[in-house]
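Only one chain is included here, represented as C-alpha cells and corresponding to the form predicted alone.
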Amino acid sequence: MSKLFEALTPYLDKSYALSSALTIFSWDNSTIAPKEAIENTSRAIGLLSGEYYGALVNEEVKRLLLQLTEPENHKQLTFEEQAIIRVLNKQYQQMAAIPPEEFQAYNALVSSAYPVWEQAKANNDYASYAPVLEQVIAYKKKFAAYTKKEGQPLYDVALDDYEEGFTVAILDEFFSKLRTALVPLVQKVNEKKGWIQTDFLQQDYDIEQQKSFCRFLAEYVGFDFNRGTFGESEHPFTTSLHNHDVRITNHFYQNRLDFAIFSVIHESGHALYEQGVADEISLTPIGCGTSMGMHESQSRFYENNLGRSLAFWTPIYAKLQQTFPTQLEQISLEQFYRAVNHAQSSLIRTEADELTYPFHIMIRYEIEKEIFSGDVSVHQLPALWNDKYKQYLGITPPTDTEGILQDMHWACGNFGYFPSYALGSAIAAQIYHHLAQVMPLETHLKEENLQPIRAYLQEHIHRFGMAKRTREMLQEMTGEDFCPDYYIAYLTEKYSKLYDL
C-alpha cells in the first residue's frame, strides 16, 4: 500500500462506519422500528449524514484524491486500490457539489418520507404523500443540476448513479426494441386469458408455513444464514453492511403463495452477490455490487431464469406439496410450473409476470423523464400513471394504492433506479444463455446442485464488487457487450411455448 493511499484509509474507515450506522437505521425503520419513532430517528439520521459528508468531503481527502489520480502515483496502486480511487473520486465530486446543510436535510427528509409513503399506501391517500414527494423531487433535481454537464439531460445525471454509462439515449433505444418485439406477444397472450389455471395459488396458505418454506428456499439457493438474516417489510428488499452481514426482507400474503416464494428467491439473488464480495474489499467503497443493473441481473436470474424453470422445481416440488398438502396434493409439477409462469396484464409491478414486467418499468422510466424535464407536476402524476397503464397494459388502476403508491423507491429518493430492473432482466437472460453453453445448467438444477452455478457467478461477477464495471464483466465473462436480443429471444420462446402460439 502506498503512503498516499494509507493516508486516505482513516477517512475511508470512518465513512464506512457512518454509512453502516445509516444502513442499520434504514433497515430498522423498514422492519421493526415503532411507527412513532421516525420523527426523532430522522434527526439522528440527519446528524449522522452530516458526519458522513464531512468524513469524505474535506480538504485532506480532496488533496489526497488529487495526488492519487496523478499518473505517477496512480500506477503504483493495486488494481483494487485504483478502483477505490475511481469510485471514491466520483462520489466525492457528487457530494462536494452539494452544500453540507442540504445533504443533511435531504437525508433527514427521505428517512421520514418512507413511513409517510407506507401510511399513504395503506390508506389510499396520495394527497398526504404528495407534499413530501414534491420535496424529495426538488432535492433530487437540484442535486443533479449541481453536477450536470453542458448539454447533458438532467435525467442522465440521475441514471448515472445506478447504471454508469446508460444514458437516456441508450435506454430509449433499449425500451423501443422491447416495445417492438413484446407488444404483439403480450397482445396474443392476453387473448388467451384462462389458458393456464392459477386459482390454486390464491387459496389459504398459512403464513408461518410460508415463512418456513421461504427459509428453506433461501438456504437452497445458497443464502448463508451465518452471514445474513431475515426480516419482514411492506416491500421486500436486501441491504448489506458487509459480506458477513447481509439482510433480506420478505412480505407475506395469506392468499398469495407465489408472492413470498419468488420474492425470497429474488432477494436471495441480491444477497448472494453481496455475500460473494471478496473479503479484501468488503469494507471499502467498492465492497458492493457494481451497478443496480448487474445487481438486478443476479436477483432476476435466480428468481426467473432459474426459479421459474421446470428443472428448478423438479427435485423440490414434493417438499412444497408436503408443506401445503391440502392446497397442492392434487396439483402436478407441470400445473404448478405453468401457473407460476402465467402471463396477464396486471397492476402491481412486484407481482407481474416476466413477459409484462418490462412494461411496468417503461411506465416508470417515462414518468421519471417527464419529472426531470419539468413537464409534469406532482399532482398530475397519478393521472399520468393511470394513462400509461391504460396505454401499455390495457388496464387502469382503480386506486392509487394499486397505482402510483405501490412502490417505495421515490419516497427513498431513488430516481433513475427503475430502468435497472429492465436492464437487469436483459443481463440475466444474457448470463443464462452463456451458462447454458459452459455447463450442464439444466442437469445441475434437476440434481439439486446449484453450487457450480453459484461458484461461476462468484468467480466472474460477485467477488469483484465495484472493482469492475457491468459491461466490462459481461465482456470478459461472455465475450460480448450488453445485448438485449437474448432477453427478447428468451421471453418469445418461453411464452410462445407456454401459450401454444
Second form
Number of protein chains: 2
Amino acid sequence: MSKLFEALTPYLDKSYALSSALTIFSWDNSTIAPKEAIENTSRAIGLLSGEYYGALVNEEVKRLLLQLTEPENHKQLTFEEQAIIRVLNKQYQQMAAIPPEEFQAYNALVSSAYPVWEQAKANNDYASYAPVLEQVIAYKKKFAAYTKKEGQPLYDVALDDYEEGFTVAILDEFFSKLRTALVPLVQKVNEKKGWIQTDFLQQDYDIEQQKSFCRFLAEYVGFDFNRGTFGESEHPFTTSLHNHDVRITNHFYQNRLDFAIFSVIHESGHALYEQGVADEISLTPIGCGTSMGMHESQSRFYENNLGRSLAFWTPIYAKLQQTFPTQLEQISLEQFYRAVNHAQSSLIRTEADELTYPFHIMIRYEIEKEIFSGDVSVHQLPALWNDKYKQYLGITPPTDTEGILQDMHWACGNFGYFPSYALGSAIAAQIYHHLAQVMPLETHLKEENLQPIRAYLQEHIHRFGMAKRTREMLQEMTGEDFCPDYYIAYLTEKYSKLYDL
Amino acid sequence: MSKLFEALTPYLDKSYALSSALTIFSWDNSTIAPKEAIENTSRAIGLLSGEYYGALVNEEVKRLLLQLTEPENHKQLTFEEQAIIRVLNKQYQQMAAIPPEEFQAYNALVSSAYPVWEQAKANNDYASYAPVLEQVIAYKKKFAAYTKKEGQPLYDVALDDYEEGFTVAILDEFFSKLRTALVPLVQKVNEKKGWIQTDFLQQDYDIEQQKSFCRFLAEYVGFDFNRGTFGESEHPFTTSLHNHDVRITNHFYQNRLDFAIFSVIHESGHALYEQGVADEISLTPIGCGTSMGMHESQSRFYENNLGRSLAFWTPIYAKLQQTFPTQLEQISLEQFYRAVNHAQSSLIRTEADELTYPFHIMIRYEIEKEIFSGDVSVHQLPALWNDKYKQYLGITPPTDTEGILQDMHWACGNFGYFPSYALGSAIAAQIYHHLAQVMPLETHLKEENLQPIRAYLQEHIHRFGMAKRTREMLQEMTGEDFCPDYYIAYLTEKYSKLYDL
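Switch from the form predicted alone to the form predicted in complex with another copy of the chain and give that structure.
The next block holds the full complex; its first chain is the one shown before.
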C-alpha cells in the first residue's frame, strides 16, 4: 500500500465504523425498536451522523485526495484503491461545490418537508404541500447548476447522483422506445380485463406458513443464512453491514400470498449482490453495489425474470401447494404462473405489475425533466401528472393522494432517483438474455440448480462492488453497452403470449 | 447550566452516542446477527470502542473535571450535574492511576485469557489455565495497589469497582451471619431430598405457548412494551439504550417451564429499573442503575420475593394452567408454589436455587479475599474451591469444569464482582420487609395490583439512576443502612416452612 493511501486509512476505518453504527440503528428502528424509543435514539443517531460526516469531510482528507489524484501518485495505486479514490472524490466535489450554509438550509428544509408531504397525502391537499415542494425544487436546481458542465442538461446532474453514466440522452431513447412499443400493448391487455384468474391469491394464507415458505425461497435462490438474517418491517427492504451480514425484511398479509413471495425473491436478489461482494473490499467505501440501477437489476432479475417464470416454479410449485393445500390444491402450475403475471393499469407505482410498472417511472421522469428545464410550475404538476396517467395507462387518479402525492421521493429531495427503477428492469432483461446464451438457463431452473446463475453474476458483477461501473460491467459481461431492446422484446413476448394477443 | 459544565456537554453527548452504538451492536450480536458476521463486525466495534474511550479520556475533559471539582465551581452545579462529575471523576482517577502501557498489556492479556479459560473448561484442564490466571491476578492486585488508601484492605479496592460503599468489613459480617444461620438450614433441607415434587415442571411445554405466557408475565409486573422489546439469546439478559428503549432476552427449553418463567420476571425487574430512570438524566452518564448490587436487588425482588411467593401466583396460576392444561390441570397452586421453591445443594452457581445460591457467592468471596491478601497460590485454588463446597454445601465437584472453571469472571479480570449477586438478594429482602410495612403488599399481589409496588420503587430508587448511591437510597427509603438480617430471616422462615423443619 502506498504511504499516501495508508495515511487515508484511519479516516476510511472511522467512516466505515460509524456508517455501520448508522446502518444497524436504521435496521433496528425499522424492525424491532419499541414505539417510543425514537425520540431519544434519534439524538444518538444525529450525533453519530455528524461524526460520520466529519470523518471523511475534513481538511486532511481533502489534502490527501488532492495528492492521490495527481497522476504520479494515482498510478501507484491498486485497481481497488483507485476506485476508492474515484468514489470519495466524486462525493467531495459534489459537497465542495455547495456553500455550507446553503447545504444546511436545504437539509433543514427537507426535514420539514417530509411531515408536510405526509399530511398533504393524508388530507389529499396538494396545495398545502406545493410551497415547500417549490422550495425543494429551487434548491435542487441551484445545486445542480453549481456542478453542471458547459452544454450539459441540468437534469443530467441530478441523474448522475444516482446513476453514473446515464444521461437524459440515453433515458430519452430508452423511454421513447418503451412508449412506442408498449403503450399499445398495455391498451390491449387492459381490454382483456378478467382474462386471467387471480382471486385464489387473495384467500386466507396462514402467516407462519408464509414465513416458512419465504425462508425456503430465500435459501432456494441462494441467500446464505450464515451471512444474513431476516426481519419484519412495514415495507420490505435489504440492508448490509458488510458481505457477511446482509439483512432482508418482509411484510406479511393474511390475504396476499404473492406479496410476501415476490418480496422475498426481490430482496434476496439485492442480498445476493451484497453477499457476493469480495472480502477484500467489503469494509471499504466501494464495498457495496455499484449503483441503484444495477442493484435493482439484480432484485428484479430474481423477482421477475426468474421468479415469475414457468421454469422457476416447475420444480417447486408442488411444495407451495403442499404448504397451502386447501387454497392451491385445485390450482395448476399454469394457472398459478398466469395469476402472478396478471397485468392491468393501476394508480399506485409500488403496487404495479411488471408490464405497467415502467410507465409509472416514465411519467415521473418526464415531469422531472420538465421541472429541471424550467417549463413548469409546481401548481401545474397535478394536472400534468393526471394527463400522463390518462395518456399512457388510460386511467385518471381520482385524488392527488392516489396521484402526485403518493411518493415521498420529491419531499426528500430525491430528483433523478426514479429512472433507476426502470433501468433496473431493463438491465435485468439484458442480463437474462445474455445468460440464456452462455448457459442452459431454463434447464437450470427446471432442475432446481440456481448455483451456476448465482456464480456467474457474482463473477461478473457482485464481487466488484463499486470498483466497476454499471455500463462498464455490462459491456465486459455481455459485450454490449446498455441496450433497452431486450427489455421491450421480453415484455412484448411474455405479455402477448399471456394475453393471447 | 454553568458555562464550565456546558463546555463538558459535547464530550458527554459524543460518549452517549458512541455507547448507544456499542449497546445496540452488543444486543444485535447476542440476538440476531448471523453466525459469520462477527469477524467483520468486530472491526467496527473495536473502532467505535476506541472512539468512545477517546470521547471522555482526553486532556480537555481532564482539565474541565479538575475545574469542576473545585469547591467554588462545584457548588454552582445542580444535584444531577454534581453526580455526573462524581461518576466521571471516579472513572478518571482509576484510569489515571494506571500507567497506559500497563493498562494496554492488561487488556491484551484478558483478551487472550478468555479462550484459554474456555478451552480449559471444555477439557477439564485447570493446569492449562493456571498460568494466565496467575498473570491476570498479578495485574489486578497491582492496579488495586495504585489506588489503595493507607490502611485499606487491597480487596476493598476491587470491591469498590462494582459496589461503592461495600467493604470487606461489611461483607465479612454479612457472610458470617449467613454462614451461621444458613449452613445448618441447608443441611436439613438436603436431608429432605424428594420432599417436594418437581417432575411436572420437566414435561413437554410448547415453546410458543411459553413465549406468550412470558410476555403476559412481563406486562403483568409492569414492563412497558412501548418503551421496550423482547429478544432471544443463549443466556437471558437486560440491556438499555435509554429509559424509552429497554430490552430483555430469554431462552426457551421445551422441558424447563420454570426457567423461562423466572428468567422473564428476573429480567423484567432489571428492566423496570431502567425504564424507571427519570427522563432528565436518561441520556447522561448517570442515566442507569446505580450499582450492580442495587440492580440485582430489583431483579431478585421481582423474581424471588414476589415471583416465588404464593400471593403472586394466587390470581394468575389459573391462567398458567389454562395455557398448559394437560401438564398442570392436576397440579394445585400449592404444589406449583412448592415446586418452584424446591432447594437442594448443587454444583453450578447459575442453576442454584434461592436458598443455596448465596453459598456459591460466599465461596468465591472467601477465595478472592485470600487471593488479594496473598495467602494462596493459583495452584491451590481448585482444592480450596472443592473444600469449601464440601464444607458449606456438603458436595464435592467431580471435575474442575463443574468446579472452579465454571465461571468466566476471573478470566475476564472481574474480581470483586461476585459479592454483588448476593448483596442483591439481601437488599431485595430488606426492601421487601420495608414495603410490607408501608403498604398491604400481599393484598396488592393477591388483587393483581402491582402498580403501587412499582411506583414506590420508582419513586425511591429507579428515577435517581446513579445520582444517588445504594446505601444512601436504602437509608433514605427504609430509614436504615444495609442490613442482612432481613435476608436471613426471610430465607429461614420460608424454607423452614416449605420443608417442615
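Numbering follows the first chain given and starts at 1. Between two forms, the rigid core is the largest collection of C-alphas that superpose within 1.5 Å. If you're wondering where the values come from, they're calculated on a predicted model, not measured in any experiment.
Superposed on the core, the two forms differ at residue 169: its CA moves 2 Å or more between these two forms. Taking 2 Å as the criterion, residue 305 does not count as shifted between these two forms: its C-alpha moves by less than this amount when the rigid core is aligned. Here residue 218 does not count as shifted, since its C-alpha moves by less than 2 Å between these two forms after the core is aligned.
Comparison between these two forms places the CA of residue 387 6.2 angstrom away from its other position, after core fitting. In the core-aligned comparison between these two forms, the Cα atom of residue 158 sits 3.8 Å away from its counterpart.
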